[in-house]
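One chain comes next, on its own, written out as structure tokens in the form predicted on its own.
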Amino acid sequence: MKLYYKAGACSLASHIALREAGVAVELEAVDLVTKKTAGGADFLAVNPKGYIPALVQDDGTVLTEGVAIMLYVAGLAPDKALAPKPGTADYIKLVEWLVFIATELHKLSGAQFSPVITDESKAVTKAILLRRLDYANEALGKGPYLLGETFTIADGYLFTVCSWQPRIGHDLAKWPNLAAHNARVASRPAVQAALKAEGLI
């Protein structure tokens, strides 16, 4: 398999998961600017939306979105435990959790980053970021991981947006459930892996 990825971008949840699943896999960089590949390949070519993540599997295949390609790495793996069973009450909560970190967290710090949208849209959007923040602390607070003892792709993802907040003003600290959590996630030899290969640590 290959992951099309940007350092420290929302592709290193997808990244985290394929190395907690124990898939081998080939990552290649993407320019998002010039849409080029670290190999000088367009990128658009492999995923017309035009950005990360791309997971191509060993068929030719090509899944996009990364909510859609941790639960399918999640399933390559049932035994590693990153997803509960399909159709349990857990599992619903852990889509319940991915889609809350996609829609809520993701979006609006990503927002932060936008040379395109303007200050006062960015101060409206920090300003909701921020109580998603709160909430997801508040929730953590049963922890250590979001469902509970076992860590998930849900985590995986959490850690990668949680990653981004210094660079938009936040401190974690003001959250110490999260920054807890951060912690914890970032201290897991797969995680510590998928940094490393970014170049990250």
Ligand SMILES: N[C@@H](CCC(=O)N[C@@H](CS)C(=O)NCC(=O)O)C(=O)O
The other form holds:
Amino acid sequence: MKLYYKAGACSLASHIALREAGVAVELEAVDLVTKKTAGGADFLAVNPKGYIPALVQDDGTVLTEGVAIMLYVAGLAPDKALAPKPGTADYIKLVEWLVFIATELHKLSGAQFSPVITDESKAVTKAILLRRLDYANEALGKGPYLLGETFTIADGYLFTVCSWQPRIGHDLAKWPNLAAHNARVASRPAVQAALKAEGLI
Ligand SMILES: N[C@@H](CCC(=O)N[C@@H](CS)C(=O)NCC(=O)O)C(=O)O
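Mind pulling up the form predicted in complex with the named molecule next to the form predicted on its own we just looked at?
Everything in the complex follows now, all chains and molecules, and the chain you saw is the first one.
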């Protein structure tokens, strides 16, 4: 399998899921401005949506959208319990977290990096983001993970979006539960391996 990624971007969550699942993966970086892959290919031919992550399966099938990729990867390694059994109340809770992280934390944080969004708009979305982070901090509580005792794909995703916060002027120390979660997830061997492979540590 091949994961198209950008170091430290949202694709890190898919990368963490793959490492946690123990799935062998080849990585290829993408320049998100030129839409060229590190190998010089046209990334738009892989994902016409032009964004990462994109996962190319061994049979050539291309899967996009981080949440879909993470759920797919969790399904490849049921023994790793990266997602609860589909249809259970815990599974729905997982989906609730994944959607919240994707549509609230990920997108509101991503807007802060945009070169085209005005400072005025950024200030508005930042205020909403701060409220969402307050909520995540409260709902997570002591955890240790979002669903309780067991690490799931949502934890790798929360870790990824929280790792961006200092770069947009948010000290994670403001949210002690998120800060503790971030450190806890960072210490996992699979996460260390993903960070190392992306050149982040
Ligand atoms: N809906 C997509 C969004 C992915 C996304 O926002 N990717 C960003 C990096 S974190 C990106 O590639 N942006 C470049 C672009 O949109 O042109 C998902 O959840 O996977």
